[in-house]
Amino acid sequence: MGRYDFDAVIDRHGTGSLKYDCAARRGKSPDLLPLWVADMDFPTAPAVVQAIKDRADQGIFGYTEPDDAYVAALRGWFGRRYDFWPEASWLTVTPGVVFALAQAVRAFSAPGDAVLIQPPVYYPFSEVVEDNGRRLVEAPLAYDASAHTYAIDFDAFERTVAERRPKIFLLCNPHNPAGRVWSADELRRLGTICNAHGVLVVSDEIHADFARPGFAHTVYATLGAAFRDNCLVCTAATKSFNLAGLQASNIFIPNPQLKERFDAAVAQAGYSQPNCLGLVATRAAYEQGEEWLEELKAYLDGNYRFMVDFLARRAPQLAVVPLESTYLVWVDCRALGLDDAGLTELVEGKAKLWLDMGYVFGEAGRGFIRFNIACPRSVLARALDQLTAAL
């Protein structure tokens, strides 16, 4: 037994929770069991809660900036875990990584310019491109249907870059929903292609802390000077410590010219000082939350292995894509022979589950579902029971 209880089921209804209280406004039935959005059903690390309480006791929540202690906490976290030592001058705090992606699109491209993604990929990637009047270009991941694994087709990637001439590549590292932890060699090959063609790399690394045993996350900016000077690295404690509602993300931009342009776009959006308690929570998480996170990861690993075993026994027609990072399990349901409507009816109408359906991740996601396993094991078992009973 560890120090922390991840088995406790906590009722989140009535808290304004996007995951639990907003089904009707999103066209969903309120009786669905939600395992969709990347929001964990675990209380954050006790040290984070205590830091927020201590700060709240002062009772003043005025404009707040990241200070030296905040930067030191970031440097300590990324340095210890990834041998990445960001400088204070590289840091811009934003209210979220998706906000940062949108501002990067606005800062480094013009309306009509191409922006490259690798579907099936986190759906806000395409949204921030198209909502800002840019042209979406895709270099889909290669899927091995026999092994149920994803890889990068580097030849196709390079052809797409050469022919479509994107200004920006939005890199998902680790990849959501494919669950891949890209190796340093894979990242270097991608980066070499981008550098050769003048494509800026914007690396979303929000799931970095969830690399499973046997896998090591590589921060894109650690690949070497040529890669560091042509990238934005987007990070946050929000996924790792379940702090999304506190809206604090840390964007590292080593190239001062790129940072100046990005900061100008952020300012034009009307954003300045970060959420006060977001800064407090992030610092406490990075200074005092490591033990909690490692225990959480062990629990999530148990959930993943439980799910793989459960489906192998009860629903072998569903293929789990091997998970290397994140707590979002990508499941290939194409053997069922259902179209989007049929798969949605199975999941929502019969199994009474609210999952992310694969088609929202792009054409390459059709026939898949995404499961959030960051919940007590009893809840996961209930969801899998409901799904297999529906089958």
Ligand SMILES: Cc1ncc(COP(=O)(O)O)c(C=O)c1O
The other form holds:
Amino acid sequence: MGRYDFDAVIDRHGTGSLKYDCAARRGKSPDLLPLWVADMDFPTAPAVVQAIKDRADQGIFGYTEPDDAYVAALRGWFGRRYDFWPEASWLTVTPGVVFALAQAVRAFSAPGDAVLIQPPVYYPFSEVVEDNGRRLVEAPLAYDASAHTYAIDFDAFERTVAERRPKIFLLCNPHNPAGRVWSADELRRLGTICNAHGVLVVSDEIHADFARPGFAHTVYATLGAAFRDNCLVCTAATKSFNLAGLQASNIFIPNPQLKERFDAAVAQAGYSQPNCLGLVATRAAYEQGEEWLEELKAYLDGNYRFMVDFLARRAPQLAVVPLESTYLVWVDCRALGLDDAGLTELVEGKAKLWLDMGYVFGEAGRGFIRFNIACPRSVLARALDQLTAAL
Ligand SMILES: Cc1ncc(COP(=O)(O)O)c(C=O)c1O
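Counterpart to the form predicted alone, namely the form predicted together with this ligand:
Full assembly next; the chain just shown is listed first.
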């Protein structure tokens, strides 16, 4: 037993929670057990709660900017963990990583320009492209249907870049939902192609901290000067510490010309000072939350192994794609031979679960489901029980 209790089931209903309170609004039945959107059913690190309480005690929540101590906390975290030492001049705080992706699309491409993604991928990637009138270009990951693993088809990637001439590549590093931690070598190969063709790399690293034992996250900007000067690195403490509602993410742009253009787009959106409690929470998390995070990761690892073992015994026709990072488990259900409606009926109608259905991640996700396993093990067990009973 560790210092923190991840087994406690906490009722989140009545908090306006997107996961628990918004089923009807999203056309779902309220009796579904939700394991979809990527937030966790655990309270954040106690040090973060304390820092927010201390700040709340002052009672003044005026306009706030990231200060030197904030930047030092970020430098400490990324330097210690990833040998990435961001400077104050590289930082722009935005209210979310998706907001930053959208601003990057607006800053570095024009309507009608192409933007590249690697599906199946976190669905806001395609939304920020299409919602801004840009053309979506896809270089799908290669799926090995017998090993149930994903890889990058570098030849296809390069061909797509050369033929479709995207202005921007939205990189999911690590990849949600494929669960891959990209190695430095894989990132360098992707980056070399992008640099050669003048494609800006926007690296979404929001799940960086979740690399499982045996896997190491590489911050894209650490690959070398040529890569650092042609990228945006999008980070946040919000996934790692369950702070999504506090809306603070840290975008690092080492190249001053790129930073200026990005900041102009952010200003154009009418955004200036960040959420003051988001800053307080992020700083506390990065200064005092590491031990909590490591214990959380051990618990999540246990959840993952529990799930793999459970499905192997009770539903061997479902194939779990190996998880290298994130707490989002991607499951290949194609052996069931169901179409979208049939799989949705199985998951929602029969198993009474609210999961993310694979097809929302693009054509390549068809026949898959995505499980958020950041919940008490008893809840995960109930969900898996409901699913296998429905089968
Ligand atoms: C890859 C990825 N990027 C971004 C986000 C959301 O980030 P934010 O809430 O900061 O917009 C998520 C949330 O699930 C995600 O999985």
